[in-house]
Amino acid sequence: MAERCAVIGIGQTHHTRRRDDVSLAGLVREAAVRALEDAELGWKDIEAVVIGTAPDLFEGVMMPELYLAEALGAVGKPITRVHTAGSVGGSTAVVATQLVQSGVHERVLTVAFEKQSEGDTSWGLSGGRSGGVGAGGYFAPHIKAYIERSGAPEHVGWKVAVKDRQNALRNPYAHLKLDKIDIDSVKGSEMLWAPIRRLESCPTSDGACAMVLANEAGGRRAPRAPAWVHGKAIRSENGFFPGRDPVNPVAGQDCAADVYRQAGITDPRRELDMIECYVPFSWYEPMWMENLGIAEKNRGWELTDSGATAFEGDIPVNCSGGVLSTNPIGASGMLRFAEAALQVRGQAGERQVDGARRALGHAYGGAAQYFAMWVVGSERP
């Protein structure tokens, strides 16, 4: 039988756009202490770290694992890198948690980050060539084929992008806040790729995140209340084949499928009490919700428009102000996760929801063909 899994420590850095103060090496270990302060542990508790970050060539740092050991105090220690494009922050979360639920390890330190302003993300995303799109250029038209399959108002990217930029002003780590925001100021920004408006769209941060995972028996004698693994999974598939179907993979529904099977979730839409979802333009918000099985095929949109998805709405997404409003690209995936961690434990501050006992963390990247996701609990599963 598996070992059950607990996040016992969870630490952010401060996302900004620049973070001249710190070196690379620097930021990653902020927020791994922070981790550990959270978990009242120190570097010799740890057995094993797991790091991810998107490619190495958005920093120009090759094989940035072995540069970090001795900043998270990996020197002698197993050490292992993730990367699943956009994704893997989520990913780098689940193989930490599959090394303590094997029995493999009791406590795992996995921290995830990028630190864009040194480097060129759009040159990366362009697979070193010059000339490149962007992610938005990519997505754009797999949004517009969502608008006109399903039928849904241009208003709906207007309302989501407000949402998660009002949530960004709960959260003190959020890099992008906006005092005054509302439907006329994104609809008067300017467009960037056809249907995406600029506050439609994510920024690009330097920052990092890290979690402290521990077995059952290092659950149950954490300091704080621990955030519970109910179910975790990752899928993928090939991101160009005929007939595939980019705005609703079925890579995603078989993650999101897998993960509620493990947490015994039969009807996502009341049983989860909140969602972390990976949105880095804001109309993924509806089209992720048919994804992920919280609405029906071409309805997401409604729901979105209903409020249902609002911090006071009955199942909030992204109260953290999400992707849209803090994205260091490697870490975004792993933020989902934490934040969901952070309210099942009761510990989000301005941005907790009331009476949140059970939360999915939602992670995606690549041509929308990798995901990751876990569902975490108050309560021992």
The other form holds:
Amino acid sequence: MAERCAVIGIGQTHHTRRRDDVSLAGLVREAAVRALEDAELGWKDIEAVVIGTAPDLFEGVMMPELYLAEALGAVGKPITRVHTAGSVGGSTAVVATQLVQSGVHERVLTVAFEKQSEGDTSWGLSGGRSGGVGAGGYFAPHIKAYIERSGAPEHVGWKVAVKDRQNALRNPYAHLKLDKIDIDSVKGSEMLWAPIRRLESCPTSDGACAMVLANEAGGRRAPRAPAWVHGKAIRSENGFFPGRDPVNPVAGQDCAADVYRQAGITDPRRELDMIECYVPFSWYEPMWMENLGIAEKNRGWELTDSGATAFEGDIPVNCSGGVLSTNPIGASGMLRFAEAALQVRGQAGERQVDGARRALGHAYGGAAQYFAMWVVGSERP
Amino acid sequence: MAGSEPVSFMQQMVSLEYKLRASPVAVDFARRLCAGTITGHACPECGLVYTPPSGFCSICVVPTNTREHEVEIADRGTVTAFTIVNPIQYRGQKEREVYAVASILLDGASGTIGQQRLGDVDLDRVRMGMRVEAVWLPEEKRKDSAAMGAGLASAIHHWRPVDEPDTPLEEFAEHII
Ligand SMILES: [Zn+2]
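Please could you give me the other form, the form predicted together with the partner chain, since above is the form predicted alone?
Let's see the whole complex now, leading with the same chain.
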């Protein structure tokens, strides 16, 4: 790594079911303007733009990067679009980081977004045919296998659903604000894709997230404390082959091992102060805690059940409310990365974990086959 | 934004029809399927059996696209994982009733086939390890969908339980999905 990379500006929209006061271009610009304001920079200071969103079919806009170049001040500058399904927000940030670390650019704007209200994601995920089961129906058998294998009691999923929604009440940008949610309401909600209930599922959101990344000189000059990138990695694996374990995918384990190595982390449970993890269905919290090496195999549910991942726990997960509270799909991964960075900058407001110095941002996508992660810290590596 | 014009939206439904040209491997698979046989490819190096076959082993990165790699797979197997779906009513969805889909490890295959419809079964009785067999469409209704890249559903209507003891979890733990 030739250059260090710092997150010097972060912006996001107030996520909601439907933003009909802005176009797609207006939505991404809103997040980008906020990130630039946070960094106290202007459009002219940006050398390149890297954007990411979920498959075009979700919104019905083909190659939106072409039409969004103007809204993102990218005319005459390099603009890159990243495609890695649901993990794209994370991979987009990783690509932008690489442009800085490689010394190619000094300041890069990275933006991820989704305006689910402009399309029909269930239809898109079903290939436009009847009988599609969507993401929930696809992941439900994996969750079923996890529960069977680990012997986890069913209340663990309900607990995650309540915890993340309560965390969202501290996040002014979160979409769902379910202040009355409790175990009984989750347990009593409609079964959509057994064992996943409605309140154990992510919402459908419109939203965008943006970050300004800079090299070391830019990080030192930043008006507010930056988050320094201590490690970043992308891994993927074939979605279908005999013997693949989608409950605990090798690509996820490898990706985590790589970011920990870069960050010099040997005991992630102790050395990380918080985690923003891609949990679109409640059970993915314990599953990913195992995949990330925070808990032993088949024991992630004990970690969740013990309260360790709660806001007050020793390894808080998704203090922002996570994907269960806010899901503009293409932006969801970048929101995880940005929330981790806000924490180590001490800029997370009411959802701030006291003294957070090192945090992990995580995203996954496709058939639980694409992974992107970064470790950010308050100290320059 | 102050001073800018309000944004307006309009609904525009579009339809898109397209034809996919299937690979020779998929065409071959579809032809055999419509004739009532599920086929797979055995990798000459690691021995794993892929169904539906893709013409190569993605682990060994070797081709498996000639007749000598072809093996017949049973039309019965074990449910390794499943979900009961309460269908979301998106535009174009015709499913109205709750139904079960499963990953099935067919006898003779090394990996499962996903999202297979179960039928003739009490939804409360669906379980991992359950033994099932194919209920084939009548021959004249099996569309030779080779041109579209055939899936098993073009010839198999659903899978139903058979009266055999369940497969123990440890026998398929490595092949869940
Ligand atoms: Zn092989």
